[in-house]
Amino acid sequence: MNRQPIGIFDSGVGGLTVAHAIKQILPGESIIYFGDTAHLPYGDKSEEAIRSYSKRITEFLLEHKAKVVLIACNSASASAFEYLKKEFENKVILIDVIDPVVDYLKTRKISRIGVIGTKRTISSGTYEKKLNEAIPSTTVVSLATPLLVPMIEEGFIFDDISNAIIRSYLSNETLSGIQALILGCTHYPIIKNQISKIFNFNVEVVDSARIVSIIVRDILDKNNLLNDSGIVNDQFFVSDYTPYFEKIAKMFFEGEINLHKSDIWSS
């Protein structure tokens, strides 16, 4: 199993931030990535729909011999992680992007934490619930920022349009006085510098990418699943082709990528 790939899925390009971090820490590992661009964004979908999409994608990744499956999507982690653990019990190791961030923040002395994410992630209350249980002395405030994912997917980054949208959200009184801000969507690290700048770099901006990649490394090591063969084969799948996905993927992975369109919903 060591040579088998790490399975990663997200609704679009956001999970590429996690995939990139994993490749930096584990360059000898192969990855198989699925971006469900046909159903993007997950943030405005029902819990039932997200669970259905997540189950089918997990099956697809297992069909391609993934040795672990990482849910690189906060909406899917919030709505489908526990469901998937039951559906695929004893079949594959599943990893979400929420629990590792909560565990990280337990090591920090922060009295007020902000969370931004999609409507589904925020309405689920998953971050607030888990943080309140893990760090009861900490105040957690949440804000839905639904325009950020389509903004990023459409390529509006590092420009006046994106700066105006980001500033409008982050100036909300809900986030007043926070010491740390959780980027509760794996798309958001793409605009992390813009977010940090609006806070004048005085707020710790927490993205899950590096935190989760360390967890993946530790899990593979613990289960003797690290790839030491020297053979690497990365594959990227999307359910609907978008030029921007390929552009972002090439930016993260520096050159040509093995990108395929796979309509797993008609099969």
Ligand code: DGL
Contents of the next structure:
Amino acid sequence: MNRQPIGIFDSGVGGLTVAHAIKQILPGESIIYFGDTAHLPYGDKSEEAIRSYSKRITEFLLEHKAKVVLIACNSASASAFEYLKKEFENKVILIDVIDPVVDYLKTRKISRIGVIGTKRTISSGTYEKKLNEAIPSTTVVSLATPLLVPMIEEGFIFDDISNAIIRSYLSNETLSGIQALILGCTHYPIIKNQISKIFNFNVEVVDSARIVSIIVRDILDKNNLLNDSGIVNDQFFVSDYTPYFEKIAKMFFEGEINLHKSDIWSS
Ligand code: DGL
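Target state, the form predicted in complex with this ligand; input state, the form predicted alone:
Shown next: the complete complex, the earlier chain at its head.
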């Protein structure tokens, strides 16, 4: 089982930020990545829709022998994590991207935390609920920033358009006085630098990629699942082929990637 890949999924390129961090922390591990580009964005879908997409993707990853499944998407973590845990109880270890960030923030003394994310993640109130339970003394404020995912997926990243959109969102009154900002969407680390710049690098910008990768390493270690065979084979699947996905994946993984289109809903 140790040689089997780590299953990772997201609606599109966002989860690649997490996959990339996993490969840095666990270079000996293989990954199998599924980007549900046919249903992107998840952020404006209903909870029911996201649950059913997530369930089918998890089945697909298990059919491809994933040894653990990482939900590298906040919208799916907020809407489907508990549901998937019940559905796949005793079948696979599931890891989300929200709990590790909440646990990390427990170790920090921050009195006002901001969260930005998709409409689905923010309206679920998951971050507020979990942070309020974990650190009752902290005030949590949140803001949906729905244009950021389509903007990133369309390749508007380091230009005037993206800077204007990011600035407009982050200057919202709600976020004033925050000491830390959680990037509650795995797409956002791609624009982390621009975000930090808007706060003059005075706000701690927290993204889940590295934090979650350390948790994955600990879980694999604890369960004797680390791959020590020296054989690594990464695979990438999308539900709809987009040249942009391939471009970003190649950027993250420096070179050719093994990308397949797999319409798992019609099979
Ligand atoms: N990257 C995802 C997230 O973390 C999904 C964004 C979307 O598809 O709307 O929420």
